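As a starting point, one isolated chain is supplied in structure tokens, in the form predicted on its own.
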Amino acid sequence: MTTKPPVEDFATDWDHTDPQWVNNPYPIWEELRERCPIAHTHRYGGGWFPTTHEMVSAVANDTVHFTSRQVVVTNNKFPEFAPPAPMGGAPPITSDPPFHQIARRIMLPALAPGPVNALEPQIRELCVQHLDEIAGREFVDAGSEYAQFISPGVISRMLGFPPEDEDRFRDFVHLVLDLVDLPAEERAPLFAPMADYFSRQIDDHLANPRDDFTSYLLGVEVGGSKLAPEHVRGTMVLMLVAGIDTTWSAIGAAIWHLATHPKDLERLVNEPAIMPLAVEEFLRFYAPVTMARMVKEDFEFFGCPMKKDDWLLLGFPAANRDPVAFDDADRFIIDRAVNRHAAFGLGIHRCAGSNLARLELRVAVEEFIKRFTKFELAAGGDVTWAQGQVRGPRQIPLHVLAS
């Protein structure tokens, strides 16, 4: 990585790779609501950070002040390797409308309802495989041993690619989401081994097509025509990322929790009843996700005078957080009745993947928790978050306590 200096006010310098952001982001979330609500930087050629739910809900729902070609802020705004908009680099999330209506209706019926659902033997089945790994230890580590396997299997398979590449997955994951530092002349060449395997797979799958959502891709007509070949790559590498990341994240955050409330853990345990309550608590108060966007043209939001090509990252967590949003924001309760969290994101670009999302969560969870019952932060152990727009625990060393 490269070297930075420190944020000393994160009002007029925010930086998302900053440590202290990194390891705890919300007491300086809290700050910037009550002094400085959209938080301003020069970093990464300039940006904007709303923090309230007002805000982030506003830019969400406004395609036409804000385009989303770019939703990882970096150095490189226009890079070479990115088709433009509407359709940019990782339909849909990256597409304006209307191009993006039609790049997400061809992602939603893999992802409706009755086909995740389906899903939740083989989920559970994988779920088990890697807890028989790691039974009868008096020490594990729930991030680095357990959350980090169970989405690149769900979506390996979900894509039909070889499950022995799953390391390889989450270098890919790395490199789109933790490396955002580099300069653009070093970051992007690494993009060549990743475009490469994609198109391998793409080859693979043409010559042996499969019920898979790749071959899904490749034989979808829009007006008659076939997919473009940078429509279907792109999908499949936001399917990928996009679906690795985020539910790894939220898994070892769930998990993390439990460690440190064991109060709320016992309850788990003893009322499965309120894991649905659970969920989305976890997804609330956790949320792993920030969003990006671009200004499309100078313009005045909300008294900050923004500029054309200007970054907006979307504080999807800080406004889950908002006291105004919610009540008892800064609380977790494990079964808050109402809670409409914006974890999957707010406007046209809500998240496709929130049924699958939800699904390897609670799975995941309810596996953890049935086989050690009773855990706690391993006395010493260090437990380390990931950088960038998706933040979650990577090692989370536990002390198991009963099983």
Second form
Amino acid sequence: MTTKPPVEDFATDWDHTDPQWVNNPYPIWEELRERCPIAHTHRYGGGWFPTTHEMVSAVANDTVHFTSRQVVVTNNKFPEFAPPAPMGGAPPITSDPPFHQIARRIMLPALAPGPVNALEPQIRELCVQHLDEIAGREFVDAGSEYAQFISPGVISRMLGFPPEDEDRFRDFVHLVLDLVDLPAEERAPLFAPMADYFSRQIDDHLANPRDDFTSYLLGVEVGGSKLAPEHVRGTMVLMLVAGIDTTWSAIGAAIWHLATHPKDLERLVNEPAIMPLAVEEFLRFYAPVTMARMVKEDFEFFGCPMKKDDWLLLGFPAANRDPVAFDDADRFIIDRAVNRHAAFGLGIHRCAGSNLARLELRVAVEEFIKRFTKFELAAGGDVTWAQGQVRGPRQIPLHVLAS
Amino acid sequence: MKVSIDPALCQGQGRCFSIAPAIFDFDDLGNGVVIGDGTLNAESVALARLAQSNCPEHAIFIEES
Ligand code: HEM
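Other form of same protein, the form predicted in complex with the partner chain, not the form predicted on its own:
Then the entire complex follows, led off by the chain already shown.
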């Protein structure tokens, strides 16, 4: 473990892995929004953190001054034209226009509402299976015994990977998203097993094509030629990394909320019709995903002197708490009717998996509260929140009061 | 009154066709599209406004007539 000095002032020295931020970032963001509203840090080689909805939206929609070449803040900045430019390591999330659109369009048909909604029965069955395993118990961990299983199951089926490898996926995701603090030379070699794993899956799909997303990517043609192997691998990595932790965090945060807000739980159990509104409010209030950009060239942004290759931490979750953009931004309102949240990002990189993520979140919560109608956090149980750019509770120890 | 979606702004956030499936649908890429010519009646106008106020990309326009 590296030890870093704790943050004393987030306005001049922010660090999204600081324990204060990891445990409860909202008061920090609120203070910065009033004081700055763009915070700066010298950590990670230098970067910025805008806290208002207006600024977050401006960054997300500005591909002239900001690049998506690296979307996870780490101690390692790649040189500008390092291969695999222009796609980046995980297209389309790491690609800029014009390549971005090509890479994105390839994915969209498979993730559009039509094919995604057809997965609902499978997802429900997966949830029910995992609930059957913990049924009838007085104490359950809704994180490690439920939430964390749903999205790997869904994504590994989509990609056509063996279901028994799900534990490995979680390790890969942890490596990409959580271990951002390691020095570059310690972090890089850890990626080898992941690259090997994907190469083996690709070989297997080339030898035995089947009806899944991996075979689809291998077969797709753009302008008369197949995708480069590193494109296929990058997109598969992206599906795992973007599809697993994120949704697991959203499901976990929703259950954590219900465990700590009995009136909301009671209402959702008694009024299932408000579920679609509740889902959007879970997404707004506990938006799990913070992205990053890199500054392309020196320029001034809302009065801040941004320098080429500075990080920009793109806080969609902070935008979602901006009182200028939302009435009662700091209140969770389970049936909020007007909710223009940015949990899935804004602009051209809008989460390609948002239809799937919403479906998983809704079905996972529906089935959970069907099985457990009353629950609270277990006394003395510790809730730990994941550090890094994807935020969600990892353990959610519950005391079941009625099922 | 008429509702329309600006395809240059729509990013497929998917709010409109979930909130008002009688007015909006989605295409093969998951982007929102207006069903028919977008003419609204007394009932549908409120729903169209609700969808508009939930669109994160501000891509929905309602033309008064
Ligand atoms: C609640 C769960 C999820 C949240 C909150 C979330 C959030 C986000 C956000 C904020 C972005 C924008 C990235 C940017 O602006 O740089 C994004 C992009 C993306 N997400 Fe998700 N995501 C979730 C689930 C998923 C799932 C389940 C999948 C996979 C099927 C997925 C696939 C993607 C892809 C492919 C992109 C890149 C799109 C592009 O660059 O054009 N996400 N996600």
